[in-house]
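Only one chain is given next, in structure tokens, and it is the form predicted alone.
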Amino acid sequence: MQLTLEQTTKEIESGALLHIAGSEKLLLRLPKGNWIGGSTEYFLTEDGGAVTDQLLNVTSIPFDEYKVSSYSADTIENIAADAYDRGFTIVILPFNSRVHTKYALDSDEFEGLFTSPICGWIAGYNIMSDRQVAVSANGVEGKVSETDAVALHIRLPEGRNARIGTINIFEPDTDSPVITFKENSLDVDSCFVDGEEVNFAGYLREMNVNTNLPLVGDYSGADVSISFKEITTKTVHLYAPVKAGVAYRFAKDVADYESAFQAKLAPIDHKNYVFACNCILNFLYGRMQGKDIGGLYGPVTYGEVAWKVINQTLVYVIVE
């Protein structure tokens, strides 16, 4: 739900366990309490997509056993080890921080990463502002940070289990060439197109590729989207890393974002979800401001976490 600063403060003072998203200036004004948060001014709400620095998106987490931990780039590898055996974790990483880069590139190697559900998002800011920074917030410590991630580890009661779900409206274009890469990277100079090495930036320009659409990788049978951030003279900068050994294709065009999301959202049990986030690229390219895509509401983010960092994807958690 979207709340004012005063309403959010009352929720915190009630002792409730909360996940909070909002502008950096509002997060800095919140009192200590049982909450974690991250910066964004973009939201999907019951009233449609919204852009605001005056309201906070507040989600009550209805569980009693939990712990809140902050992580630097040097300690983020411990996130899975700190998780409960029966539960799930929500992590928030500031965009373009060292901890974000470390998690994006190396999380596959973190001990025990896939033994417990880990979801979350990359905190950002209003793209129209050149004065904001991305931050995470550890409400227990009263700490807002540009450099550290924050995680809420939740233990579930006996008989309850968390399941991470993703909605990716993109699928690979079977007419696309196969793109592969030498190494895991967020910044790519060269790649292989159907086995031939080329400069990736030059190839994208030469072929007039629509970089509003992501690369789609085959991750053991699951389609994972990797989005384009910026293309400079010789380098392609990405929002999530490509992986060596993974086959990618360019995505098929999506004619109607709203309909595509609604079709995939329809069969989901919305009553039992406890967390959701969606990518800012979907928000912008899908022109979601003012549109209710239905069912799963929360912050609009600079990247999503479903164990690893992904893009242009809606991530949610259902507790069953």
Second form
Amino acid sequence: MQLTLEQTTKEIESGALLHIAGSEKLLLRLPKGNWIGGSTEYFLTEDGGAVTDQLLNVTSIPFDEYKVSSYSADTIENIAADAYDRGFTIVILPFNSRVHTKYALDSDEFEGLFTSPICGWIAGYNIMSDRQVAVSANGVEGKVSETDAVALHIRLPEGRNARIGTINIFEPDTDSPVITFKENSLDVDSCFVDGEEVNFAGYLREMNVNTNLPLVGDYSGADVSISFKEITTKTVHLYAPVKAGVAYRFAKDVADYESAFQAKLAPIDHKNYVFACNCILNFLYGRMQGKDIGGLYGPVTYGEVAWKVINQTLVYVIVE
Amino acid sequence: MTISDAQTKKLLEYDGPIQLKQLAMNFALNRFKTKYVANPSDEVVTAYTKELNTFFDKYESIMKDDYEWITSL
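Please move on to the form predicted in complex with its partner chain, as the form predicted alone is already shown.
Whole complex next, starting from this chain.
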């Protein structure tokens, strides 16, 4: 729910365990308590997509056993090892920080990553601002950080399981060439297009590729979206890394993001969802301000975490 | 629900359509396939077997479909 600073402060003072998303300036004014947070001014709410620096998105996490941990780029590899055996973790990483880059590039090798349900998001800021910074917030320690990630590790009662789900409205275009890469990277110079090595930035310009649409990679049967951040003269900068050995294609166009999400959400029983987030590129390119996608609400983010950092995807966790 | 090294090896060498339902399983398979292509050794197979069995042990109730698909290969 969207709350004012005063309402959020009261929630914190009640002792509730909370996930909070909002502008850096509001997060800095919150008292210590049982909460984690991250910066964004974009939200998907029951009243539709919203942009505000006056309200915080507050989600109550209805579990009693938990721990809050901060991680630097040097310690983030311990995140899965620190998770409870039966539970789940919500992690928030500040955009463009070393810890974000480390997680994005190296999380495949973090001990136990894929056998621990880990979801979360990349904190950002208002794209119209040139003064804001992305932060995470550890409410237990009263620490707001541009450099460290924060994680809420939750232990679930016996007999309950967390299930992380994703909704990716993008599919690979079967007419697209197959794009592959030499190495795992967020910043790409060369790639192979149907096996022929080319400069990726030059190829995108030459073919007039719509870079509002992501690359869709085949990760052993799962379609995973990787979004374009910026294309400079010779380099393509991405919001999540491409991986060597994975075959990517350009995505098929999506005419109506709102309907696409609603159609994919409809069959999901999400009444017990605990957390959800969606990508800022879906919000912006899908013109989702004021639109209700129907059921999974939360922060709009600079990248999503479903074990790995992915893009242009709605991520949620349901406890069964 | 337990997977053997022989079943893991079949999965790593399987070239058909993947029918896993849990995204973490797709990611783990992708990670180990990459390792196995670079180093097709028993060590990689055994490490993946261990990870698969951790999945099935921890999340038996939601892993049934993936287990059945792997063991049907």
